[in-house]
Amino acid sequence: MGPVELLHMSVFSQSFSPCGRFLAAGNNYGEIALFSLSAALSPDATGLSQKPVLTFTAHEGPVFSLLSTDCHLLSAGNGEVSAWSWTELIKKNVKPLWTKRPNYKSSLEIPEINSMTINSRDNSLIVGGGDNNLHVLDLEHGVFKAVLQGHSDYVHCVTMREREAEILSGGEDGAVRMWDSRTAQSVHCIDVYKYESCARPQFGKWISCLTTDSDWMLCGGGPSLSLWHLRSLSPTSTFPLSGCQRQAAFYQDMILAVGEGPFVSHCLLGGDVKAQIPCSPQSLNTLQLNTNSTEHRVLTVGGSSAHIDVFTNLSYRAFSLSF
């Protein structure tokens, strides 16, 4: 990879290994890099410890989504999902276990897959992307078993509301849809941009980030990042963050958010922005908390740069990994 490619690199996705010792990151060139967190966090770490232990081309287009199961890394690119064995990747064997493509209506255009989530109740994978639909892959039998239709434009984000067995999806059409995973039917639809407290017509109506912890939902994009109570389907807090947010997460009694701007925002549930911690990329796409290992408990963020910032303490950037 030359200096020009490195200069124009964007990191779109990240996922920690099940053991929590490795981080996989996907970029706009279809590459996945594997970093050893144990090496990078060790007292004897050198500059080399912050480089990948393995980089390989996984897809033809950008790797917009990465996800880990108990033993596999799932990656999504140009209309396909591939599975890789974590054990084999750590041994530097880069052969996919399988690659699947949803049943798209047209074979002419290959819609990108923007987001994936696991439904642990029935061991299925839900993927959302450029064909406006959600596709459900039965991981046990390796077949796509359902299509969830309802969005009128492409799907940016999907997440699982575990306790209620509901799938939530956000799209370019400005809607957050809630689906019953057992019947594959849409049960609620919230047009976030129609709520005055959230609307920002100057940015558009698209929903680019969505996350839930059963009773509560965070969503944003064109509309302001907002916290919703899912039982009453109403917004309770709106966060005064400039630009569009691309990923957000609940963390203890706070909300962490990244998007346009070189910082991680720490927000209080009531709507206040408590802090904005500087990062090296000028704009951010992805934020991940490593909960798989107490020894390597870090926050990592990536965006419009070949660098992935690592926070061992949420209040400052410790160092950066780089492709």
The other form holds:
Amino acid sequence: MGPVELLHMSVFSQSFSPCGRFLAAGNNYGEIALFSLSAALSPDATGLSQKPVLTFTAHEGPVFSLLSTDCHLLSAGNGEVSAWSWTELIKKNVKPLWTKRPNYKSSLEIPEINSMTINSRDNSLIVGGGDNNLHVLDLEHGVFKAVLQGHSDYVHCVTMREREAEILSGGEDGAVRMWDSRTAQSVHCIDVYKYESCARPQFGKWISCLTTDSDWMLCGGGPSLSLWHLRSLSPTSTFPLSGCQRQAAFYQDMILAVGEGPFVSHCLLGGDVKAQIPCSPQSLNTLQLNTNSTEHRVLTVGGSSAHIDVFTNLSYRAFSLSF
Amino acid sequence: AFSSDHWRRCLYVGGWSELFCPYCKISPQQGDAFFPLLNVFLFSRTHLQASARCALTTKTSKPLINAFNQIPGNETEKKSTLDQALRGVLGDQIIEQKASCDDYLSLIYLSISSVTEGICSATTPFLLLGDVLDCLPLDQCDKIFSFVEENVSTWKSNSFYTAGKNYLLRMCNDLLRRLSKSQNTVFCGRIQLFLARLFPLSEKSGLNLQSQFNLDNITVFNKNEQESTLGQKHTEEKEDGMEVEEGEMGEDDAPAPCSIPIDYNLYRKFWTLQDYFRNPVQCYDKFSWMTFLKFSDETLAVFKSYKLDDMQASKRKLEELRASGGEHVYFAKFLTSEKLMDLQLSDSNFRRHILLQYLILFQYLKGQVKFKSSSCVLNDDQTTWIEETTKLVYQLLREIPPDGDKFATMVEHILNTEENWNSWKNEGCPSFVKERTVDDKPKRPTRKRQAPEDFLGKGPDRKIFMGNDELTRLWNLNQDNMEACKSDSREFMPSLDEFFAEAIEQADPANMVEEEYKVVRNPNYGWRALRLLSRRSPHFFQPTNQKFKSLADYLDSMVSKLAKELPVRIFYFFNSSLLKTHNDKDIPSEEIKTGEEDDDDNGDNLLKDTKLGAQWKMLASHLEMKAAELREIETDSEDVDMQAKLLLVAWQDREGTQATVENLVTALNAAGFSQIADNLSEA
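Alongside the form predicted on its own that was just displayed, please also present the structure of the form predicted together with the partner chain.
Then the entire complex follows, led off by the chain already shown.
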């Protein structure tokens, strides 16, 4: 990887291994890099510990989405989903377990897959992408069993509402749709940009980030990041963050959000921005918290840079991993 | 004087065997001759010890003073004997181990009063204190030391200070050596405070004259994995060869896992900084400086990014702290475990400590200290970096809750006052006691021109010198223009009777003044009369229906009104009919011609009336004269006419301007002298 490529690299996705000791990151060149957190966090870490232990090309196009199950790493690339075994990857064996492609209506252009989520109830994978639909893949049998149609423009983000077994998807058309996983029907549709408190017409109506913890939902993008109460389907607070947020997460009694701007925003549920912690990439695409291991419980963010910032203490950047 | 038998008996009680020289084996009787001085000393000492014990039990120093006066020897010998005696008593008390702190203290009190009485040397109380503190455990030393603290004023008094200060210093230093700074912090503090109060500020033994650093204050932290406390338990157990219990350890060779991720990078850099604070001279070396710079920038960047919040959670904690009595935060050394790093970073007080360390360091590096070597100079880059970082540090200090701004201003103020102390040290710590100034030769008078206040009004009689005799004379007539204008001599307005006297006289038909010659016809006079009436007479303002054809007619009527009212002067009354009717004798001309302004009354004419003469007393009661005044008049003169005159004069004096004809007429009528009254009112 030459210096020019490094300069133009963007990290789009991250995922932690089930044991919590490794981080997988996907970039715009279709590569996945594996970093050893235990090495980087150890007392005698050197500059080398902050480099990947393994880098390989996974797909032809950018790796927009990475997801970990108990033993597999799922990656989405140019219209296809690949599965890798974590144990094999740790042993530096880069052969995928399988690669599948949803049934696209048109065969001329191959839509990208933007986001994936797992429905643990029936062990299925839901992918959303450029063909405006969500495809449900049964992991048990390996077939695509359903197509959720409803969005009028491509789907940016997908997430799962565990308790009610609902799928939430946000798209370029500005709609957040809620789907019942069993009937594969759209039960609700929220046009976020139509709500005055959230709407930011100067940025557009697209929804780029969506996350939920069953009762509450965070969504943002063109409209400002807002917290919604799902039962009543109404916004309770909006966060005055400049720029469009690309990923947000609930953490204890705070909300962490990343997007345009070289910082991680810490917000309170009431709508106040508590702090903005500076980081090295100029804008951020992905934010992940390692909940799989207590001694490697770090926050990592990546964006328009070859560096991934690691936070041991949420309030300051400790060091960076780099491709 | 006691007999030698007595002394011998005392000595026998004290222990003769101690005195017996083992080589000479001289008997007591013989001993008297050979060891006279020693005998005397020991006799005296025993006697004094016994008296001291007696004094302690009776709580008065009388027995001791008596004993002192009884023993032989000159003052110096006796004093040193008593010193020894007291030390002996203390020694016995300590050995017996039955005494309490109070007993020791009463002995020391006794020694102090002995010094005051002049029977003991001034160093003895200090020696006793030193002995006691050396022999007692620390908890009892605490009580003894409280006694020392309470009596600072005694130690500082003239009789004790010079003798005792070195002993006290040694005693305190010995105590400090015994105490642990972290275990007995309060006691150490008390000792230091006591020393600070005892000695003046410029006492050399308490000063760090060379501005040396405490190089022993090393901060220990885990520099590499081997030293990490995480691994210690593991290696110890391995050495013991014990079986590793199941589930106790993690993997075989890895150290015991800690529960949180640790940023070793920051940890190491952060604690390395403490070495620069310990020994600031390192900063002048180029390579050390580069390291310091790099590490500082990183640390301060973390402080900047990791802002402390004073939101609800910490507010609650603050209220708890305040409620608990405002506990003071203190620690002797930094705790440097890596697991504490996160907690320390989120603590306001910890941050304040570190930032303050930076400020103190910068002040030293920039400051003019006499004892710095000549190589300790900052170059321009360093100076610039220090200035920028100082600004950043102050900004960070202000952001730290609670009361960040107040803290930052306070710190700035304190560091500014430090400059004064620094220059004091550079001058060799001179004493703060002001010396009596020696009178120099008188100052040359300044050539400067004096301010007006300086020469005006300073001459004799408070005269103001204007620089010119004539001006001075004029100015000093009266300095204040307004006062001058108000003075009586400028009162140019005449009184009514003065002005109208002529007119009144002319109005008297008996004078037969022709109309055209009357002064009231003069328009000039008339105008002036009007002006005067408006200023002085109430008649001017009384409304009247009477119509006057001319000013002269108006003035005529006014004049007649006035004539009735005004106290009439003898000068003009001389011509009146009243006088003419009753006048036999001439009135002395001087009286007439004086024409005093304060009016005479017409007393003289009445005197000539023999009817009044003897009956003046009847008039007196109606004139409201007091009996005392009447008696006075009677004693003054025997002549009734004279008495009548005196009466009238007295009445006039009392009444002043109220001594008018009308009032006199009223009194005369009331007294029954209506004839005289009528005559008077006609005139």
